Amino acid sequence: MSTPHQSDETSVMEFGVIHVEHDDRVLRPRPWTRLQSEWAAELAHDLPAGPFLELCTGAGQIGLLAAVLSGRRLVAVDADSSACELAARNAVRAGVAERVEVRAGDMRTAVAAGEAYALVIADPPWVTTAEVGRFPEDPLLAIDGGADGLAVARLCLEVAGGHLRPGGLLLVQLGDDAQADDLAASAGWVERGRRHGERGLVLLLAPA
């Protein structure tokens, strides 16, 4: 986890209706993402009562327009304190920091036994270590996702399929359609659905 610090680099830009500030702590904000964001609001309809969980939440701003968009209640976790320091404030700059709790930490042991949610929103890393020297503005800990860039995808599997309350759905973003022909194989899950944008995609995944 990284020492907290005030970048010098800050910058604040719109995410659909919100705006996100950000800074080289944390993986700048790709507009294409609020597809995520909207898909979340579009299946809040229909979803049973509860809270959304957030995984990597990054800066937050993924789930925060979620949150905005649907009315819900969110937690929010990340790995990286900074980034949970970000997402904190933009929660505040959102007007939503009175139903948004966000939380640092490994995201097996931030969600307690027992919390289930409506919806998870899964944000991981899908970049291959093998090609993450091609982003060298990135954060190392927000886009490496291991030797098929689905390690911290398939943790977020594990973690969404023992908190989603009945009816429940997960929203995972990933690289590209093998990434998300893996996934959708996993074993529990079944596919209700994909999204493309600009330079990645969005899964919908419900248990099996």
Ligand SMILES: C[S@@+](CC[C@H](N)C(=O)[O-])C[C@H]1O[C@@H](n2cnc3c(N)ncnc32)[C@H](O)[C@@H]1O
Given for the second form:
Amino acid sequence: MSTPHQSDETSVMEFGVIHVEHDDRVLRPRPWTRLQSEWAAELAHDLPAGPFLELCTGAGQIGLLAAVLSGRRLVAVDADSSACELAARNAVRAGVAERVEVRAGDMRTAVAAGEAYALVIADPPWVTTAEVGRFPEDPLLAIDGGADGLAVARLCLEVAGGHLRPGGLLLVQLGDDAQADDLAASAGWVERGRRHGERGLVLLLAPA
Ligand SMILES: C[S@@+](CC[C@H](N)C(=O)[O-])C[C@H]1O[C@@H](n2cnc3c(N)ncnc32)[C@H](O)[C@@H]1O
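Same protein, different state: after the form predicted alone, show the form predicted in complex with the named molecule.
And the full complex, kicking off with our chain again.
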């Protein structure tokens, strides 16, 4: 887990019906990713009862908007303590702090044995290590997805697989269809659909 550091400049961005504080310590919120929150809220009608889990929350906007739209509780996890500070403030700003818990830590240890969620929302880094130099303004931890861009996405599947309620689902954000095809072929999962945005896509997976 990283230690928090200060940033000189904070901005506030509209993200659907919420406002999100962010700065240079986190990935700048990308408007197209609202589709992940909106899809989560749509799915909530038919999901089992229970909270949502967001892995790789950053400043928190995707999970928070899903919580606002669905009325569900949310546990939001990020390895970066600075991101978690922002996510906690953004939960207050969105008016949902009483049903949102932000946890700083690696996803492999931040979710305790026995915890079970109706939906896991995952926004892992998905840029290949070879390509991260193209995005010098972005924090490395937020974008570096390893050799094929899927290292952290695979971790998300591993964590989600151990923490879904019966009937629960996983919504994972990726860079392109090739990555989605690769991840959808993972043992233990079946694809339930995908939706495309301007600069990436969201893949819906169910345990096989
Ligand atoms: C692509 S950013 C997503 C941030 C935000 N959800 C968004 O869409 O703007 C990926 C996030 O994953 C976090 N992260 C990377 N590896 C992680 C790990 N092993 N466990 C928890 N969080 C991790 C990074 O700190 C970063 O905030």
